[in-house]
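A lone chain, given as structure tokens: the form predicted alone.
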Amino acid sequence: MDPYCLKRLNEARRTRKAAVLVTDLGDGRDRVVFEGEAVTGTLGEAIDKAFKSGKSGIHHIDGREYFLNVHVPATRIVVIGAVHISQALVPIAKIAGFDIEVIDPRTAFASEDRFGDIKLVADWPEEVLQRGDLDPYTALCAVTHDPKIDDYPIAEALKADCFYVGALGSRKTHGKRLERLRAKGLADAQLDRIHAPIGLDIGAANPQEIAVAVLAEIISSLRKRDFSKLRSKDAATA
């Protein structure tokens, strides 16, 4: 591998960015493409699909053969609230291959007896999230139904461009939430990204079914994420 390509891949790993090593199997030349970086034509379409699927493979494009080696950061879920929905979400999220962490300052809820050996933090989100855990490969689910706990991580997740931000509550509750977040300086374009009420509308009637609906919505958001928004942001900061 070209040393420059190796340097770029190491940079991607360090900064939790997705990258594809594109190798032309005809002449052996390779290059690294970061997610959101524009590549025109059929090759660009194949790269976009590779990012969304996370799968590496050989592609025959315009009479040439390319190997796309996909390097995608481990996708994780941060749950705010150690509630019944969270208890049901944790095992199915792990089965689906997500890293998952639960944060709740209420020690009566955030206990190992209720959650086992997962990453569980009994502290305020303001303290925990200062370490920079939120990024475009993180989904945030706020399910405490308490603005004092939920509002801060929702705002930080939107600022960090998390690929999914979901919040528990009725439409009326969410309307009040939007008013509070606007007062914190969040723009309507950011607020429109919040999935509320949280989860796909499958008629869920209990915490276990809500957890299934939430995980399905997270997976849908991950696989259908819009690369053009990444490109627009990159262009604006270039």
Given for the second form:
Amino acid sequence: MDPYCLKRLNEARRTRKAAVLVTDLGDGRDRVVFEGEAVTGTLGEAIDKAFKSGKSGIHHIDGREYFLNVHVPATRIVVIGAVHISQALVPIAKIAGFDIEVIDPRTAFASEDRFGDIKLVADWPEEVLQRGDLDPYTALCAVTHDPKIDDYPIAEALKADCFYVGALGSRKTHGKRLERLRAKGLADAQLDRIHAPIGLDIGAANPQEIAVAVLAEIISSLRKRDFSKLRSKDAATA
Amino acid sequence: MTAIETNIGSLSAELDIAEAWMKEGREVAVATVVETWGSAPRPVGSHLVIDDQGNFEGSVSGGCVEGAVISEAGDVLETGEPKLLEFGVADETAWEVGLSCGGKIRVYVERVG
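Switch from the form predicted alone, shown above, to the form predicted together with its partner chain and output its structure.
The complete assembly is shown below, putting the previous chain first.
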């Protein structure tokens, strides 16, 4: 293993960037490929698939044997609002393998009694999220119904290219939300990424069913995500 | 206030150890599970890292084949030539250090640098 590859790979892991270490098992040569980096041919296709599935494995390409070791950051869900939907979303998200955290400045909502042993932060999203922790491997769900609490994290999640941004509220509520976010300087292309009303349309009729619809939508966004969009953005800022 | 903690896949903490050892000037070999069949205790991509003194961290099995991998790593460190090892119940020589779970694994062992 090239020491430079080892360093780059560890750096990617520390900074929550997805990377694949490609090793030619025939001659031992290796290279690190980051998500969104273009690799041509059959190997490139195999790398793309590996990023999406998160699965490491051997690929036989053009008579050579490659091992693709995928290092994808743990996906997590940040929920704004310690509401009834969140109480159902937390356990099912854990079962599906997500890290989940709930943020709500209203201490009556964000109480351990209601949520048990999870990361629960009774503080304003402005205070919690200023560390720049939102990233492309984070899903953000804003479910308080309160613009004072929801708007800021939604805007930050869009700027941080979170793979999923969902917001609770009727189409009318969402229309008003879009006006406020536009006034904050967000572009329509960014605003189009908000899933609202939140959750897949499965006719969910209560908080628990809405939680299922939300989690299904998050999984769909994760597995079908298209990082070519990020790639073009990177190219524009480079 | 609790900050949102970044979560790094636990599969690869060994790679941080490998880098730290390398910086200390130790010779380091990395063993990686590249393929599994049947019930294998550690998933594809798992690492065992070994230094020139025989110190090791991580695992490529439930402990059944680590000894053999560590001994092969000694050769790899000496020659610099990577090795592809196969362990499983089907192989008679591997039986002695075989996988009690009945699975079969391939392990790639390489020197860093």
